[in-house]
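One chain comes next, on its own, written out as structure tokens in the form predicted alone.
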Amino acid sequence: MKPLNSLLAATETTIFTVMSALAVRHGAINLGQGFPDTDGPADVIEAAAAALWDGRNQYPPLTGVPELREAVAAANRRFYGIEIDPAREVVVTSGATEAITACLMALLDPGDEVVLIEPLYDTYLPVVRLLGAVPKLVRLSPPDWALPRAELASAFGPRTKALMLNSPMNPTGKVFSAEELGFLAALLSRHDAYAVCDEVYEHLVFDGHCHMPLMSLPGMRERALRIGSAGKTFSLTGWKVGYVTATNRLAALVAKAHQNLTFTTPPNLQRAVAVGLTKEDAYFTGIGAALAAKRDRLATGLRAIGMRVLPTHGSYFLTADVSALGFPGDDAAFCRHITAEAGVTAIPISAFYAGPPPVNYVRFAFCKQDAVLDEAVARLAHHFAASAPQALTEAAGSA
């Protein structure tokens, strides 16, 4: 028979199913794939059972219900200052990797060159390739992830259509600065190039640190395209809701992308997320000081058995350092023998990585109850208390 499409072909699954898949093999506590163990707020749940009955279960615009563009352009003011018009500026998807998708086929030609930054979602890498475009690889370093500035000028080019940037990002929790986003958007505008700019983190920062939109920056306006998410906002991950915010000339590309991938998304879970983002502003900033908690709960317990806990301010992850703890093997070893083993599943930072990674990281979800941080925790240092080398030794050999 004909081969199918190469590219997907070779494309393995994603980490985030395997390493899920064999934390329900083990029974082991998934610190692995990043979604909240408690349902998020219960007006916002009420309000999406509530829209059920009321006879709006059809089609809705191709677009996003007025509701939810409202609300998103209302939030885009509210937090940040930017004036949306939520009738020709906001596309709602269904969820934020589609979000991704829709924008990058919006921008992208065969032959355009995009600038990726490693560590990177595992979404971007393939969406870029499967367009034809060029992805153009800038990496960040542990343990500090400093913007290598040297670097990322030279990845720009008279091909440069568009840059991927996460902020927060994912894995690192690097929040981006004023001044390195300044950089970039000089950067952008030398090179008249796009920002796809996935923020799903946006609200879930800690330590002072604030989310700065790339959008808001001075000239930024007609280049970058804004993605959020209401699965990240109010831990409802399964309802894969997400909106883009770009100026209408982009916006409707976006539409058109959009139509030809899902072309709507539930609108009873559309006005839910329109109630959510009229909370009051005590609810946006506790959640990122309720996370913040709970990844010093969980860095803590993971200093104590050894690991160097790398810094994060933002999002739902941390990153450790497993090299102290005298495992043999590389990151992807260990992450599955910690899941057979011990009963915790994390990710391996090396995941995020297209050439060469680092393989002495990997990442663990903080979002989770206390309770079963602490039983996480617990499970870890059993294990590493009772395992001599030697047994470490073995168990590397046969992952």
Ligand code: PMP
Given for the second form:
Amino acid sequence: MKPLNSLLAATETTIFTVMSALAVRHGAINLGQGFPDTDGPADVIEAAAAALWDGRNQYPPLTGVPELREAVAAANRRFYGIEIDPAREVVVTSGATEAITACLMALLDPGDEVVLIEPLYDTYLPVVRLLGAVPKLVRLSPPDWALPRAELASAFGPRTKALMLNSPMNPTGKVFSAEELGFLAALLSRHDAYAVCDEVYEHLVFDGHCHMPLMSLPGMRERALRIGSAGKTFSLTGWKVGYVTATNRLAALVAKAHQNLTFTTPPNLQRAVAVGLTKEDAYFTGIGAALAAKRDRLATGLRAIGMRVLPTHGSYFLTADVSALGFPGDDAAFCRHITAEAGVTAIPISAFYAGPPPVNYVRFAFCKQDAVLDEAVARLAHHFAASAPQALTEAAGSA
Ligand code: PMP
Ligand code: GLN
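Since we've got the form predicted alone here, give me the form predicted together with the named molecule too.
Whole complex next, starting from this chain.
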């Protein structure tokens, strides 16, 4: 039989699914895939339940229910001072995942170049390639993940159509500074390019860091497509409600992509997310504070075991250098090993690279109950205290 789509055939099942399945198989604590282990706000869930029963269960409008588009516009004004026309400049999607694909579809023709920053979230590259566009990868390096400005400047050229930007960044926890965003904005203006801004962790920032949308910088209102996710903002990752904010010229094409991907997103969940986005300021500032405490709890435990924990200023994740533990395999083998042998699952950072990756870093999600984090640390501590280097060498061979 004729071969199927070659790019999809060559695409691996996402590392998050692979590691979650392994966690289930071994009964491991899953600090891999990024999802909280407690539900989001009760009033938002109650709003969804009520919205199921009041007779609006047929197709909602293509770009989203008016309540949510209004709420997204109001949130842009409240948090960032960005004025958005809810009727023409918001498109509600089925999660940020769909939003990313829809934005890239709206911008790219075959042969266009897209600048992407490694380590990168795993859906970006396959979609860019499926659209026939040409990825230009620029790499941030641990431990400080600083912007390599010269490499970035030379990645941009006359064929650059777009930059894919993720801040706060998964998996590094980097929150791009105003100064870094200014540098990127200047490149975008100089090269007449657009930016797809994956800002799903916009409210998950710590230590007084402030998320700044690229769109809020001078000249970027017409060039940036800003993506949010109710899953992250309301700890309801299964809901898959995302939203794109962009000038009408761009949003109109995102809507065309959306009509061919899913057409619409469940109206009840949209209406509940609208309720969530109008919650008081304290809710949004409280998310970061609560997560920062969890980050510190897990980081302290991992350091005591001998891991070197890198700074993280946003997202659900911290990255740890595990070299000092003496495990002889790479990060992927390490994550399989601790899942099976210690009962704790993490994600290898190499999964976020297209080119040759670093192999000594792993990502842990800390969006879990304190007792769960404590138990994970206790399991790892017990395992590494009990494992002589020889035993680890043998284990690596079978991982
Ligand atoms: N972008 C990044 C950087 C993410 O970590 C995630 C994780 N879920 C998504 C997009 C997808 O968001 P959603 O679940 O809303 O599709
Ligand atoms: N964004 C989540 C993570 O980085 C996973 C989402 C998914 O499994 N697609 O862990």
